[in-house]
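Have a look below at one chain only, the form predicted on its own, in structure tokens format.
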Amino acid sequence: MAILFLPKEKFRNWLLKLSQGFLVYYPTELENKIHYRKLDSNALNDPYFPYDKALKKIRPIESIKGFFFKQKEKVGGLEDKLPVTINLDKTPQIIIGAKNCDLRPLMVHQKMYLENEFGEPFYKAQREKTFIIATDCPIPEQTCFCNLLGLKPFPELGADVVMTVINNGYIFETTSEQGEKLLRDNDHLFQEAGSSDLVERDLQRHKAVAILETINPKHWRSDLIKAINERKDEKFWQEQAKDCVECFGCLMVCPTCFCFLLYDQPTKNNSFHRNKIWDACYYSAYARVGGGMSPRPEFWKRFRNRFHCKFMNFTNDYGFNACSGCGRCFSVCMGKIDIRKVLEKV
């Protein structure tokens, strides 16, 4: 695969041309908080439009987890004529600026959403028609503990091409054959990276690498598995859970969290749409069945099923962790429930 130099100047020339052909999403800072904005022609005529101040600091508040798996989505009904067909939009869009910490919930909604017998076709669409580009994160915060989880600050999977921001342009490495074509369709602007460009951009990365090692010196323990399943007493979960106001902010913008409910909302002529919305398993109602009876009555049953998913339950299944370490849920908890202090103790 290519890697390729973008110098500076050249760079609002490149976000033109794709703004042409796709639905843009760019990181932009508002109010000292980082949010992705569709791009858009106001932007681009801006001189003074900030298109490396975002791109340096870590992910934005909103994951990408949005893009794919709507917060609510009509996915059925009843209407006059059956079967009922849903109008996906099809406009291809950019994703620029996903972290590596973005990048791993993808592999967890692969295997979530894609990898069985019937695949989830509304998740499938969005993914299909999205390009990724993905940047380094040169300066990780206290709220973030990727490399407690084996990833590192820079994108290593699940992007169409990677760019780091480098002090004189843009170093773009294509990672898919499409991010490949993508980048060849506007070849003119770019030039091949040189053997200095590349330095800088391995010498920022490693200082990325030790500032994490500074923040999460403490790497948890071998056995974190094993660990968490011993863990069944009722009085340690109770005193992680105490601070815990159940606003579940943490579980609302968790880039991992897969959960949905269905429901069905009545409209005119005694129809009816089917729609599907993120669920949380902090919910008293979460898993009720019949009868309104629960497997996970008392709240600190449902505080540890967070942790058994995530760091027990999926990693048994497939692997590796449902958690990236993005630190989102720390930076919205109003208890400052730090899982990273949670798994310490178990």
The other form holds:
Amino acid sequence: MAILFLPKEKFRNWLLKLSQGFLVYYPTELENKIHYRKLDSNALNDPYFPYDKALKKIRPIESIKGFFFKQKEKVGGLEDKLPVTINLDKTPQIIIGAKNCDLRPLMVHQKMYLENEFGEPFYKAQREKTFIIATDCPIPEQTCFCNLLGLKPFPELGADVVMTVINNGYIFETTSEQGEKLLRDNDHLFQEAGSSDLVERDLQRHKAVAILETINPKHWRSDLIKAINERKDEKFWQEQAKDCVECFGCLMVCPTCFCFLLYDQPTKNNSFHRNKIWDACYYSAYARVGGGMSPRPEFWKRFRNRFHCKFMNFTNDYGFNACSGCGRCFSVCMGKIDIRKVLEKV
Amino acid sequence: MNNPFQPFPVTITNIIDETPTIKTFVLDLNGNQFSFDAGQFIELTIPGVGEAPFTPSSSPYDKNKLEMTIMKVGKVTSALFSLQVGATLGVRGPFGIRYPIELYEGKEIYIIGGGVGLAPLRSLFFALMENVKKYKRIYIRYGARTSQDIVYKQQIPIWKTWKGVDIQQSVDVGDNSWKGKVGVVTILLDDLIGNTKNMVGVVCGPPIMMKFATIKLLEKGFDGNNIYLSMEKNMSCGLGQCGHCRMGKYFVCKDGPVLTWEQVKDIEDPFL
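Cool, the form predicted on its own is there; where's the form predicted in complex with the partner chain?
All chains and molecules follow, beginning with the one already shown.
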């Protein structure tokens, strides 16, 4: 597929075109933090809007997981003994600015939900209506560790279009048929990328890879699965978990965590709505059964479970880790527990 | 849309008191398409309260109704116990894999139940009885805490008269009304002899009972591949998606709920 170039001055024009057919979500800086926000007319009509500022930074505070696997979503219920009707919002949307560490989690959810024999129609519907225009991470930060997971600081798999911000514009590479079509619809704005543009992109990418290697020079052991499996002593895990205040923010911001709870809310007599809400294996009630027994009653076992899940069980099942190195878990951690350090010591 | 989270409505048509804390709920499927194999489970919804996993105790060959023998232990079961005949419940499923009963053909089968654990085993028992001649002999070894805690009190004496079946019972704590054996259920396996390597053991009951029954069967020479254990985990979605029932490399709802000892022996505390 062709590699295209969009000059800086035409970028806003292109966003305007996109916003005519789609809801467009864009990384937006709010109180020094980056969040995905709907691109509204204020931003679109402002010729001085700093479109590149947030794009050039690392991943936003929230991952794109919530667009597909919603924090809370109605997925069923009975009303007067009849199944409730659920109207799925099919408005097409575009997410701009997803980083590679938000694309890898899509592969985790692909395995867990979409390739599951029963399927997950709600997740699927959200994925099908969404185009992802992913961007590079030119300057990784101290919390980034995608290199330890074998990932690059620029989009590899899972996007429709890969966009790289360079000095005088944007380089676009389509990575799916839908992405190809998305660009073709406005192809009068684009031109073919020049070789100097591509050299600039390559240099920028090499630089980002080098920064990551400086941040995380020490790679995890190659027999990590075995090491985690054999690390059974309570003392080790107690030590790793000792600063945890059990807020479980790490799991709530995690882009790969896929656990959910089906939670029924009564509406009126004998009627209820069933909600699918995010859940986390750190909660004491998470694995508890009816009689009150739990396979992981002590917190250190629940703490360890996160490592078993992401770096052993999932890895054994699918051949890659259920972690993308985004660093959100320790960015929010009040106890400053660094997942990298735990895995270094294991 | 095929929605795996959506239950279909069923109606309670009868409630049988088994013990002070165990009841059998007979459900009319209201014409909904549903069938299961012995070993599979369903998610039962109490409208407005929540959902919990249970294994049917009726015969998989009985297409008209579904029977669930349930002990009152938590939020969902307490709400269920307050319901009357005519109440509406929700059902999703069936989920999980069935007992591979074709592998049991020509063999002696020990069905070992503890307390309400006999409920899902009754479904297996009925399934085996459909073609009882295919199996060498079916043994039921059933233990309850006291004589008051025995389920299917009216039915067990009838089963004892069936050909090809051998039933023994014990209670942990005896009383004046109990004339049978006293002791934990494994005492009923003490004199088990024969070609145990080729026998099948199917166990369901409280975790501690499952553990000691497994130890006993292994001591007796049973092959770990022939010991079938009902794992009690928090099977929430039933689909292998939500994560709650993860046990080592298994999603118990999808890969179980019945797993063999060979499958779980390397898992830390499989009975917890």
